[in-house]
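First comes one chain, alone, set out as structure tokens in the form predicted on its own.
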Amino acid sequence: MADASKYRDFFPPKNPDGTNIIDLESHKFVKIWQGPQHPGITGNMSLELIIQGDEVMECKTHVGYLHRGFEKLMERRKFIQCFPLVCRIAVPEPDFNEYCFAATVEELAGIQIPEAAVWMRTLILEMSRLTSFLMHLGGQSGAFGLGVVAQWTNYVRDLMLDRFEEISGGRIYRMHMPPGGVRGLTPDGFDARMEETLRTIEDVMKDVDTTLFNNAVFKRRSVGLGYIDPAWVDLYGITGPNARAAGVPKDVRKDYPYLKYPELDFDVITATDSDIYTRTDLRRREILLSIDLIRQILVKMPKTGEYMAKMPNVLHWQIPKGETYIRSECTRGEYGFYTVTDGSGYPRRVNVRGPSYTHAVALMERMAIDCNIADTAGLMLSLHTYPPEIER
């Protein structure tokens, strides 16, 4: 039992004399802890809840119970040890953080890349956020207790793992990306497979329109719940599809163009709900505008030709002293990379901006107050968040 006169202070006065109108001696506070191992948690953090009945009235995050420390285990090892390194900071999207580092490496060490690898690129990750997006529609759909569109969208994930499977070998982390260019381009009869996936992806949607989204239970319990406030979005540091639902068209593929999105037509998704149910429908239609992109990325990309630049001996590396930051447009929001060098052959300094530290931590613990306990899961989930950019 938690005690009492600690939240004395955490109630705003109600009565005109100053005093508080609840009587904390009558009211039982107690503590719960939903994770590390949950399915409500995006992965392996905690939720620290103190609660009155079924209602939250406070919210602490914990994170730290999978990988770790990587911004420092990269100052100890040399840039080419580092690629391997950097997409598990986020299993799910591995992608995004192969490219980031490898576009700081290359501006820094003014490497051009060929052609044909920056389409490469662009493909990856348009396929990354496919995948991601999917996972994340299933645990979302999950956390409401429909677990069968968890089963459908997880089905169709894995139809595009094959597809990434085809081009590096790789299902979890490709590391097709290091710096220079691409491992390879796509094989004979990809594109062929490719739309084979994107069209049952797409037959997929059909179904999970008619039984989450034109669900009554599904729409009384998320309109109207997890309310970002626009004026939020700049406050906090909120990006991604988390701002876009909230009306503030977001977007790095916009805001600072990069790779062939210049070449791309497409336009920025927004809504102005702002809440879960909002969110969730505004991420069923990136995973449609993805499937969009990649069908023009690969009309347009070269099926072959020079995919590496020439690299150096890269065990003995040095790269002249300098500073930069790349971002992207990752399922989540902006994900970025500043990369300092000191003219050595190890980075001096690298940070990850990932999107799931303000996310998870000080939005979800504003959010969570006054939350039933039934829908803690569902706001977190809505929220797209992974721990290990936040402990990294």
Contents of the next structure:
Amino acid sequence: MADASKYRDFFPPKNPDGTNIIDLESHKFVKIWQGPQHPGITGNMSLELIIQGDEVMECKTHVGYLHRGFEKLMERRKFIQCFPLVCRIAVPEPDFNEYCFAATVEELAGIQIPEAAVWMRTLILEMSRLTSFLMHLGGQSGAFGLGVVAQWTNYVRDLMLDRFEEISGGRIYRMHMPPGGVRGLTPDGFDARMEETLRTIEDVMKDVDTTLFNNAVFKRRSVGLGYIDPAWVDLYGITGPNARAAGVPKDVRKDYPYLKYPELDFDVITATDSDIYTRTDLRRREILLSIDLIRQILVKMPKTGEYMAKMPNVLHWQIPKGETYIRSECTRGEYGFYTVTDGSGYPRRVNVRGPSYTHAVALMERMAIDCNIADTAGLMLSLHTYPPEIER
Amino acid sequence: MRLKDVLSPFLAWKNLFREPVPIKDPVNRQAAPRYRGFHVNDMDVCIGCGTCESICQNAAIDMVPVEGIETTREDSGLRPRIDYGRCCWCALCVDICTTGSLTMSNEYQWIDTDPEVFRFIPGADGKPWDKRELGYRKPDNYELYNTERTPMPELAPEDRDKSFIEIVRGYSKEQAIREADRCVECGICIATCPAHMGIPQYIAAVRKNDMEEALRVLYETNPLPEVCGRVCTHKCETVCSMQYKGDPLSIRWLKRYIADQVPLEKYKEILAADGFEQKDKKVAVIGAGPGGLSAAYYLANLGYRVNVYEALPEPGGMTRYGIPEYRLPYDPLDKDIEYIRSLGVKMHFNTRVGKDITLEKLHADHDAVFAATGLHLGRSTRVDGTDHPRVFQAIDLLRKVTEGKEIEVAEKIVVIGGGNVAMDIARTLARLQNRKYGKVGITLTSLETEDIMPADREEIVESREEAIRIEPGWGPQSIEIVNDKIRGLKVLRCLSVFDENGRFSPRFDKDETNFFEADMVVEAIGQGMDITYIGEAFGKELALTEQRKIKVDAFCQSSLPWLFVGGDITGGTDAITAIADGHRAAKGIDKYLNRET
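Mind giving me the form predicted in complex with its partner chain, seeing as the form predicted on its own was just shown?
Whole complex next, starting from this chain.
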């Protein structure tokens, strides 16, 4: 197992006698800041880099530019009022927050949500995964200078947002999963429009295949870069595609089945090379898997029926003392909410476990070393992180 | 690296030969039918309950007064103003809106250079999307609160029709908390309650199972919670915002629940009734009904020495002598009164002012006098035959039943009247008939049709359950008497009760008649007051209103500064109004006695 401590204690790293390993006074090195408007991330985050030539010698991550204190805000809000708040913790895929928060509250309050609501939640989560991956794929190619793919994927992502708008009335923040169920089932004719959108996405993915994955530039820059050692997976708490691309079949949908995933037919996607190219390719396969899962869900899910449990008055909703952790597989790995209640009308403590924290901070600091300064953006993107979730 | 990898990216150039596709027209784009756009508020439906403001986690909603919207009994007069700089479009306000007036339009965009315009009152500040039919509406399938009332356990008709046992059994703790949970704390009920009781506060205390706090809230405005918890006319429930999507809250039963939970011995401690400063001033209260008791309680709390003079042998007034035991048993009534007496209020029973003691003497011995003598004289229809000895006044019969005296019970009885007193006497007589004859033979007839009968709806339903025949919409014409025996009541179809100005002026259809067989008739068409005790000397100085009632100000003070008057004789219609009058009079007397001279 690799020794991570060396990279964590001090910055710049020091020798046992207290002197800096990298002697900035020697004029061989330059310390620069990348960010907080960083091309490698959806949001704001900085890298403090020590470079020699164009090679990164040391890296320190700086977060906090998007800190809004969600966890603390939630302690001051009634349970129902937390519902519109949590979606903001991960903007490109808010639904995982909604699901995890609602599920913790439901578990602690002892609420069983109706069958149709469970299906609906599964559908929304899968649509959200697809939408988020599309956005990421554009970013990943853009970071290596291939802007056209980003335009294509954002176009089809917009079509997905239209589908969300139909279901929930919201495009970015869907706010469709309050504790207790969902706010509505799919509207009339939704399946046909969804199918049309999925076909368009499949067509675009074929183009992406030829322009990105069979692209000399992309291959030259991404193959072999950003290697994640499978041994780091446990060391850094790596989950999701980053772990799966390293050959570790971690997927909450299979490992800790939730919602309707046990009733869906799919296999965990893994790869072995664990570099940026492999991870991007794995996400491409994830997109295709999500498309398949959405089709499966639409066939199986009920189109009518109850979708909200009978609720007490949410204005005075008090939830018995307890604590629970609910996890789900988001696009970037394990996403979890740890909620503690004390019997009052407010959550006592909510802790959001997002994969970005481990991926973007500790892992990034480790991986940036020896990387070319031009590749840091591509490297960060290949870890697929969202800052608001780091500093929730 | 393969050659293909170099060449295949150029396939992107194939798009050069495609038609450029504008995906969406950003200006004329139609948003989805469920789109959560700018709010729309139906001004006529909105009652200004402010629940939207309560649930908004961004504090984007303020309830503000709007020109042209009047504050009424069921409308706070306020409307939500939404600050779109704060709004996050979560639509929880739409979901919880108690009336369903608040919705969202599917307007996709609105551009303006002035940031101030993005804070407006939907509905009041006209917007182009106000008439949009599409947009987010709360789905019908769910509610964010319980719309159904917790049913009150009651005795079944067959278990109650012979006895005077209280019909309503009261909520259990779980039932009370469940019912209290439904309250959204809009507070519209407070304004409607004549006593302006802190209804949301005591309901909140029930929710927290804090009976002591609940009792404190009750006694701030109402010293007869056991009574009001049973027989209040609960005007609060008629305006409860819960009624728009379901049943109004059982506010009355929750009050009863609170009062029933706390034993009398703990009252003094909970209400911190010991040790208030005693004043060296005396106040006389005429009548130990709800008004008098209420005034006595608040005066005693202010430290005055209070003497209550009551003509009847026991306190309670109409609540004891008018309301039957199955609605208000004597024990809870005594509990309320006992607490008031424990504060040092002296009660003089069987002392009719004007006969046993004069008002002049009360005036001489006391610094102020509060009169709340109620309406104890039955009114007659004065149709032919009402002078027959078997024609009775409901109020007299009810008093006799309370006093434990035998009353005449015939096999077939007609009760004239559509109010709660008529129901009370009909149901009392039905019980006595059941005991005596084993069956009920009562016809209740009223001028009003059933939809406008002044009696409580539940009284009408329960009367029917107890086999009373209700014949609304008939006007009594004469009592048919043959050989000095009553045969029955002749009636005419009543077309309308009030004229266009809302004044009592019944119109009849002479061609449509009916005859209700009976050998006894009871009149329950209202009561009059007896204020002869005021006497000529004071009477001359006393200003009267157009309706020949004693004129009083907001503190129940009459034109004789030392004389305060309240309750039914100044126009109140129920116990809670009398209680409110008593409270106001106590404040008025305190003000009067502490005036700067």
